[in-house]
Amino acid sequence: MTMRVAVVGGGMAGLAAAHELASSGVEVVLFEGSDRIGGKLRLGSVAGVTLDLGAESLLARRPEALDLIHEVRLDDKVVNPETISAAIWTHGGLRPMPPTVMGIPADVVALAESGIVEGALDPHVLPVPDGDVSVAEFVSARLGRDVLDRLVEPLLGGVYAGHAARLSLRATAPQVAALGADLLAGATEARAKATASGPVFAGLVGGVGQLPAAVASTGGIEVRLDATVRSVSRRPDGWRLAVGPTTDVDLCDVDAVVVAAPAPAAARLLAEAAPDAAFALAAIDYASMAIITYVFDEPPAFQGSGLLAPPVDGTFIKAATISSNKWRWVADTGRTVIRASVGRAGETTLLQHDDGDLSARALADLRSAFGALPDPLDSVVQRWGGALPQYDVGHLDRVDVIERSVAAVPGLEVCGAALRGVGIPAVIASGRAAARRLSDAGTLDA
């Protein structure tokens, strides 16, 4: 008999554990509350041309990512960036970041030659603690606040969208806490190694938003759009779900079941379940964020793949990406893209802007950093509302109750962006991890 197994969530780490699933002989359908699938990952149109609207490169050092890639057959469409270097707009200009791991300069003499940081380094070598602590208290107390403000928050803005002070050491920055005491030889020995290992980030030809779709073609997956699953209860013989709106409840007997939601989503699902790990998901923070879109006729003045701004210097974008000169399927459309990107968490305010304005906006500060841009043949704006969960100091922790007390459940599995990565190697991970520890329990033997 074909086992079945339902999976909440059609974001990445959803349609990864489907994958896994349906490759492994396994009937699967996947539930996703919105109109479409992808979660983070999106195509849209700018001025006639397609492009991502969301994440548009993906982590090359980690293999998940390129591994579903080849089996749903895109590896013919695999790029890697066409420069990757960028610059840190502080202190009134463009000026070229240092080599870093993690914002840690990894050489000394072009972080001074830079500009960024004012005045020399005064750093303390200093152990590395047993417990987790925020990343602003590791690096401020070793390298100082120009640092942590010029660099550090920058980089954990862009990936998190969230701010030092109260972001988890060990769950955001890692590599970070390995480099030991001495954080600047640390971070000189690891980029050196990271140099030789190849290229840190990839595409896709036409934009990573094709991997989604690819991904939920597999042969085995069936997928219910605007399908909202109400409750996940257990039952005798395996799992019954509720979907759909209140007044037409359709209920669908499964097998086993992997929540991929948001946390908070799954934390209202496992509520009966799994209580434990229910409690911890509610505890999880997430920022909303914004990404513009500018499609132009003229090439911009800047030759690198785009800026990052600290939020100590007060600017309305915290990044911008050329992606027309990142990326050369981009370049040959004759058209110049921009990609800005704003909001951090907590600033609520900031994204109840409409759109006109935030383009408009986030424009003004494109010019003010790169110089004259003339107006654009087109501009998209893509909320991402609750889109970034936030590791807060002791995250790890949390996602060690939430692990157990699934574990505990037989036939339930939980996965997605709350739990020990945002990027999409890690995400898709998790959603593979899940599928593979029901197939390790017994849980899908006929």
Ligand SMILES: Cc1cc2nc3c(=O)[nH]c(=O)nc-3n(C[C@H](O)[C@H](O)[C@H](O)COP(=O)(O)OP(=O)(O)OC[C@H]3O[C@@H](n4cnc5c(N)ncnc54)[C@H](O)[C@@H]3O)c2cc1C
The other form holds:
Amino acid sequence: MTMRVAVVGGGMAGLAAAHELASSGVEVVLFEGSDRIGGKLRLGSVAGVTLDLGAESLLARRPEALDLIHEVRLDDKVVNPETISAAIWTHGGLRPMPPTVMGIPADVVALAESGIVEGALDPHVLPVPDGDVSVAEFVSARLGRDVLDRLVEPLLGGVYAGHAARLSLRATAPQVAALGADLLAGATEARAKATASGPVFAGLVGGVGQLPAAVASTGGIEVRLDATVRSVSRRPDGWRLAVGPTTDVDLCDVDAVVVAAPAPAAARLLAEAAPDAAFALAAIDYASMAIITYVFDEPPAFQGSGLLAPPVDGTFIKAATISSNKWRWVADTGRTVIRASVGRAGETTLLQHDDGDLSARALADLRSAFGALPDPLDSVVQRWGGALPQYDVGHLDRVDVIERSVAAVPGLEVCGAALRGVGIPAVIASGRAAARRLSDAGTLDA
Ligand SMILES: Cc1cc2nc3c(=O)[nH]c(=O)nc-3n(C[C@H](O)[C@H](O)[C@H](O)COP(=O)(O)OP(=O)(O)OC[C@H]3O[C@@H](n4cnc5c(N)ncnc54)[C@H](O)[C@@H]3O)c2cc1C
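What I would like now is the form predicted in complex with this ligand, since the data block earlier showed the form predicted alone; can you produce it?
Now the complete complex, all chains and molecules, led by this one.
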């Protein structure tokens, strides 16, 4: 008898879990609440150019995303950025980002020349605490507020849309904790090693948003769209899912379940089967944000990949990527493409602006930073409500509770960005590991 597994959530974590399960001969049905798969990966058309409106690049130093790309035969589309030289937009201008490890300066001369930090650094060599602390507490005690505010904070804002004062050092910046007591010496050494190990990022010609469909079409996965899972209940011989609108619920019986939905939905689904996990998941906060993509018919004077804006400077945008400088395939469209991102954790009013207002305000910032830009041919505002989980101090303890609670329930797994990493490789790893745990536990043996 072929075992049947339900995967709840069609983002990259759920798709990776489904792919892993289908590859091992299990029948997989993937329930996606919205009308499309991909979650935070999404393609859209702006002025007739198909572009990523969500995630747009992959960390190439972790193997999981590139391995999956290989398995779904998208290798021939893998590319590395033409440039990753970003600027920090501060003190009234674009200042070249000096080499850093997650914002920790790896070259103090380049830092001084950049003008990002005013005055000389006054570094303190302090032991790395055993327990967790906030990134802000850790960095400011060792390198001062300016390094925190103008380098580390904008970088973290780019990845987590969060605030260093809340974010866990252990969960969001383990590479910073690993630099040791002397952060500057540690960063200089780590950076030298990293430079020798090839490109940091990769993308796909045509956009990373092609990956979800490629994974879903590899076979063995039945995808059901507009299929919100409302509850997951344990039965004597497996699991029952209630799917769809409350007025027309469809019941689906399966042998095992992988929950790959964001934390608020996962908390509701696990409430009955794994209440401790549900409680811990419910406590994970999310940041909302928006990406505004503009297409112009003239290039900007700035040649780099984009900018990061320190929140301390109070700008509307928090980052911008000049996609047509960063990716050759975008430049080859003959258009200039710039993505601006707005929104950080707790900034609830910002996203209440309508699309026209968001687009105009972000464009005003782009013009202040990059200089003259013509009116765009087109722009698209993509809102990402509940975009990025916030790994607060103590996050990894919370994840331990979630994992232990779920591990105690045979035939149930959980994965996704809420747990151990928000990047695409991390969520793919999380999805595949969840699928493997089901196989290893013997749950899927007929
Ligand atoms: C704007 C933006 C840009 C980013 N850029 C990058 C980048 O360039 N590189 C990078 O590595 N990472 C990037 N990230 C992070 C990364 O894309 C995400 O963390 C990751 O894709 C999340 O994958 P996931 O599968 O865990 O969750 P999601 O992508 O959120 O997928 C979860 C899915 O579950 C569905 N769902 C929810 N509830 C239910 C339910 N009850 N029943 C059925 N389905 C349900 C949702 O509709 C969704 O499709 C970015 C994130 C954002 C928001």
